[in-house]
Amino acid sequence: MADGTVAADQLRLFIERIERLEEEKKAIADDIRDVYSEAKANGYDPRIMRMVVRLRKMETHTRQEQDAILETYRTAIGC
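Since we only have the sequence so far, can you give its structure as a single chain, in the form predicted on its own?
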C-alpha cells in the first residue's frame, strides 16, 4: 500500500503545482490586460499593439515570408 500512497502523494503535488501555475498565469493575464488598458488610455490602439507583439515573437524569415505573401495577395486584388 505504501507505493499507492507515494503515487497518490506525488499526483497530489503535481496537481497542486499546476493549480498554482494556473493562478499565476491568470494574474499575469490580468496584468497584461491592465497594460493594454493603460496604453489605450494614452491613445494607443491595443489591437495594433497585439499585432506588433505577435509579429515580434515570429522569426524574421517567417515574418518576411508572410509579408511577401500578404503583399502578393493585396496586389492581386488591388488593395
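Please show me the structure of the same protein in the form predicted together with another copy of the chain, now that we have looked at it in the form predicted on its own.
Lone chain follows.
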C-alpha cells in the first residue's frame, strides 16, 4: 500500500507538470491568434500570412523547387 501511494503521488506529479505545460502552450496559442487578429485589423489576410509562415520555414532551395514544380503542374492542368 505504501508503494501504491508513492506511485500515485508520482503519477499525479507527472500529470500536474503536463497540465501546467498545456496551460502555457494554450496561452501562447492564444497569443498567436491575437497577433493574427491584430494583423487582420490592419488589413492583412491571416490565412495567407499562415502560408508565408510555412514557406519561410522551408530551406530556400526546397521552397524554390516547390515553387517551380507547383508552377509546372498548374500550367499543365490549367489552373
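The shown structure was predicted, so the numbers you read here are calculated from the model rather than taken from an experiment. For the two forms, the rigid core is made up of the largest set of C-alpha atoms that agree within 1.5 Å on superposition. Residue numbers count along the first chain shown, from 1.
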### Message
Relative to the superposed rigid core, does K57 relocate between these two forms - that is, does its Cα move 2 Å or more?
### Response
no
